[in-house]
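Below sits a lone chain in structure tokens, taken as the form predicted on its own.
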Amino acid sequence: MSDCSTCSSGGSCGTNNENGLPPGMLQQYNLNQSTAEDNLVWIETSIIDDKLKVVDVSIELIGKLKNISDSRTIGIIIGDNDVKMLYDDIFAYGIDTLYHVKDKTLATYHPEAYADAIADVANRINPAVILIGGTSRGREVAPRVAAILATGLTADCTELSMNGRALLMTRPAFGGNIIATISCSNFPQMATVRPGTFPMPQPQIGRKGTVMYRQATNNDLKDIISSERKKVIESDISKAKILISLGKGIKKESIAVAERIAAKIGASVSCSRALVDKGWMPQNRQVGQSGRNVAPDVYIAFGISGSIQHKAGIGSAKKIIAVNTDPDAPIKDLCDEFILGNADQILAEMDKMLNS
């Protein structure tokens, strides 16, 4: 890639100080600070409601970094000129400097080229931390970036904290039975975080930052034959009075059965992380520490063993009923009623009874 950095907050390339920095840049930068103290966030964009927007998880990561670190927060955004309309929002949420890798061909998502672009900026600024949202795209890009930079990656973190320049990354481990806090001995330290893990920060309207342009040279882009955006049915499970929640102990065919039952009794269908990982249900239906916290009047868990992170999301439920074939399932310690039985068979029987 070639470097053609410039300031764009005012659309000017000029400088106004003896250090040769773009206008407004000096206040954001301590020139005696190690560049390895910066933190870098990939600002992922997507078409949402027919408009180009920054995905929420990128904003959540900016807010988290601002809460745990006093270092500069640098963003990287990839795309053509259309992403310029997002600059003000990105700065309002806390980005100090934004690298815009600008290329018409990158208006379309290419995982290899996006990873190259993020790694290129990382090599230029030498950040202490790189955070990427745990979206479907983030899961493609993050390992590639880590491989290029020859560093480690901690995926699906549920908490982040800083000890000096060291990033402490907390995530479920061993099938969700324990919560592990991990540190990386290499720099940059990389982590992905699932959407909804951290709260959205409040924007500071009118906050300014600096844009640095980078020109990508994409000599090896793959041809995209077709692309289809999957429609996700929105369902705010956090407001449901009755939740039928499904786990890895059910068959895929039982999801449709649960949806029919939910429609008849005024419930919503949620799930554990295992079904999201399988691609059976969308992430916005996931209950737990890396999903949504819920507080229904009745929570019926079918085939959910009850990992620590899942139980953390249902602690406010008024009544918990669990159906499981394992008499020692951890959820038994939390539920009000425990039914020892096959979740698929019981769902099918409930469906049959409601149809009769």
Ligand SMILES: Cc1cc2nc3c(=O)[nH]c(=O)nc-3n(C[C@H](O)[C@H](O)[C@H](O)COP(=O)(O)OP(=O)(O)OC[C@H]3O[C@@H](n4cnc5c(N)ncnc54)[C@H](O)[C@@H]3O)c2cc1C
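Just the form predicted on its own so far, so send over the form predicted in complex with the ligand.
Coming up is the bare chain, nothing alongside it.
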């Protein structure tokens, strides 16, 4: 037997493994386990009203991580010098260390270079979890990062929890009324979450953190011929207090009726995916798993059956009223009042009453 270098008893402890460790120590202290620890969030920025801002969903993710994990929360932000003015805000919401990948050319979003930058920081800090907001850009970058890091990714999670370092990701599973909880067999465990799924945390003004600068690794940029900013006319349904929501059970004429009612009572009009698929309503009014999450005081669903994907978006509504002709419509499980009646006729009556 070889000499044991880890203790003073000259080999009498009986070590015989290659690590030179006392027997059983590997198992006892889980030393062959990954050292992945911290949580990493991509802090996405966007130009909102001509000003560079942190996108809300990134902050919602920081808040969620603070609630479910004791590990440090590390941020990665990509952009040029002007990103600096956002530091204070980011620390106030709970980031401990912020990696700033600083590069003039990366003031413009490039999915390939952004994914490389996120993966580069991940390789450096070895996080247990990476969360990315389910925005149009986040949903494009996240799978590319997952491919670089050769790890799994769960899209559009509606709930996240941690069991030790293991992240449990919950989302509606395809097509039917099933909610699945998914785990990832590798570190880092990656997930995207749609905006509005988790609440905005309260900022702690004056909270401090550390900034680390990183060089961009990818100079392979796309040739963008033109980029035109669109003002997103947010009827912002995620902030509305009252929502009149329309589904496949209504006639097309009722949309205008609902808009009139909404204008009178200070509500907004939203819809199910069925109406977006028909081209009757724009995608930014769609409520649900692949649309928006909403949290109004009152949600009134006219002619919406209540598919699992739709219900995933209305869990935070304080009061839900449904109008449906089918007494067994699944939306019944979730609502406070279920009015068994014809949606078009009831909308027309409401309109009439408000006009008189």
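Just so we're on the same page, rigid core means the largest C-alpha set that superposes within 1.5 Å between forms. Being a predicted model, the structure only gives us computed values, none of them experimental. Positions refer to the first chain, counted from 1.
- The rigid-core alignment places the CA of residue 95 less than 2 Å apart between these two forms.
- After superposition on the rigid core, displacement of the C-alpha of residue 324 between these two forms amounts to 2 Å or more.
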